[in-house]
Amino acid sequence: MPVSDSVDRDGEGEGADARDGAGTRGERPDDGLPINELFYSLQGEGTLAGVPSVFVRTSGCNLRCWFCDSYHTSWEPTHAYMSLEEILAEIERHDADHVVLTGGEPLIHEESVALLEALDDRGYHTTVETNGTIDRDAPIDLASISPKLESSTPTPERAPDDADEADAEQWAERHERDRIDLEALAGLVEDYDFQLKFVVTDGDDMPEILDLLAELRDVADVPIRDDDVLLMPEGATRERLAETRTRVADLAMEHGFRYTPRLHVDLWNDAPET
């Protein structure tokens, strides 16, 4: 199993950050980030699948995918604040050259830039997993961009079982409004080495993916190759992946895109800190 540093805590209170809806716990350092998990594992997705990495998972997100596989960073955000010094000390405990900053949506936090700068100074390779709605100026080695499709929007019929009905209705409108930001997407692909990683359920998702790629190619000042596009099966459990993976692999071959597994799900199912 992956190695956990057990920094995740239950959030307390009703105080909410206006950017992300995350509750707070304890003192917030001036340079701190709300950390849900910090652990050592294998990268499970994308072009670096299989690479040993330290994962820094921040809490809080500006979207609410109904199938979110990190529920406690979005629908029910929980975290403990850690200072930049504390985060770096935990990372340095592990024998890894790669660090993955993930969430939630880590780029909603301005303090993520300082962390990425510190990691760059120390020679780490950094991947940032982002939904593509925020573009920040930071040293990022790989922007792993996962634009959210219409099929990710929560509805009363498709929302997490534990989600409050009124909360789900509110987020349905906000999520649909904010899930695609073409300007931010273009900035990310222009500024960084990138991969576009789409969560796909079935062939109904493909027209939207193809339309978005066409729009992005029109506005971006860099080429976006089919090889930069990865299709990833929707599913946070082995059982769900068994339903989606073959049809998504077939779609990747049909359209000339890359297929990416969810290695961590194959290995550890839906266990936390993977």
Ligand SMILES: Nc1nc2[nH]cc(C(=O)O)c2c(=O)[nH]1
Contents of the next structure:
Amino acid sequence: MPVSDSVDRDGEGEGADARDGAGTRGERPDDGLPINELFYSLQGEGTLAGVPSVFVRTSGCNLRCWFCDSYHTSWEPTHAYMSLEEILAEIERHDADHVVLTGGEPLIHEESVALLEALDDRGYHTTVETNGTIDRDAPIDLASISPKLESSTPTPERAPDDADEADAEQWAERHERDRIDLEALAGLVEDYDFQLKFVVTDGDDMPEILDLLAELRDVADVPIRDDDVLLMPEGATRERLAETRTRVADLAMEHGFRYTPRLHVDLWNDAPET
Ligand SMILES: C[S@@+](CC[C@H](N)C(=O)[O-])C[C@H]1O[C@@H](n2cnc3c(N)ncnc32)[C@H](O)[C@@H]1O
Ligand SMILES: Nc1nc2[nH]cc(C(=O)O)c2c(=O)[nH]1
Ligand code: SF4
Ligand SMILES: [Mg+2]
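Show the form predicted together with this ligand, please, because up to now only the form predicted alone has appeared in this conversation.
Now the complete complex, all chains and molecules, led by this one.
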């Protein structure tokens, strides 16, 4: 279900910073969320790849990865507000046991907690796709954490084609400042079953991943096994994945980490609602 083609660049969201693009123009229901799309598909990434799931994609993000495959939730947030009741009704139309809450960054919205509680009450398995900069207390069955590496930062050489130049410049600084929050990462891995899913382009990404893992293992009270670490090739299209995936598979074998495909890209390329 595509929910809106209206663009909201500068609203004043509650909880989320206005510049995250999560604000509202017009009425925001008390328990509502800005929804970019809500659809039924197969989980394409991670340890649950292949599992039929309903995806709820919130709009607005506190980061700006240059490669973001969900441009209309980050660089140009587009959405309609849906109440909790409307979101649940839409989810229940599909015959699925799994719900994936994603974005944008779903955890910038405090209303995501009420949605997760309602899904838990109804017996759904919930996965939250998060960049790992925000830790909230919610019934999450799998925290799918994708910490952002330096190679995600939107420098002038690698800003998205459609992004405003001044906007990209400002975001380069903020993205670099905020992309890693060790305390939030430690909280997430301690509180939830988790996977750490790194977007990788080539071997240059590996030292940063290894350093971050060492730091996280140092501060977190729970073990982080190599099995919990997934390398995912960067690529929003089949063409781009064809360039990155073999290299990333080799790196996974070399370091003893898991490789995760991007099944949905293999199956449906970059089509919306997949
Ligand atoms: C759009 S993000 C939304 C959730 C959250 N903001 C995050 O980044 O984890 C969903 C997943 O897609 C990944 N992703 C985004 N763009 C990608 C790309 N071009 N290639 C590979 N993975 C990408 C993210 O790292 C994340 O695991
Ligand atoms: N099929 C499919 N699987 C996914 N797993 C994580 C996704 C995301 O965008 O968070 C995603 C997505 O967009 N589509
Ligand atoms: S953190 Fe996630 S949603 Fe935000 S810009 Fe990066 S990939 Fe896109
Ligand atoms: Mg996606």
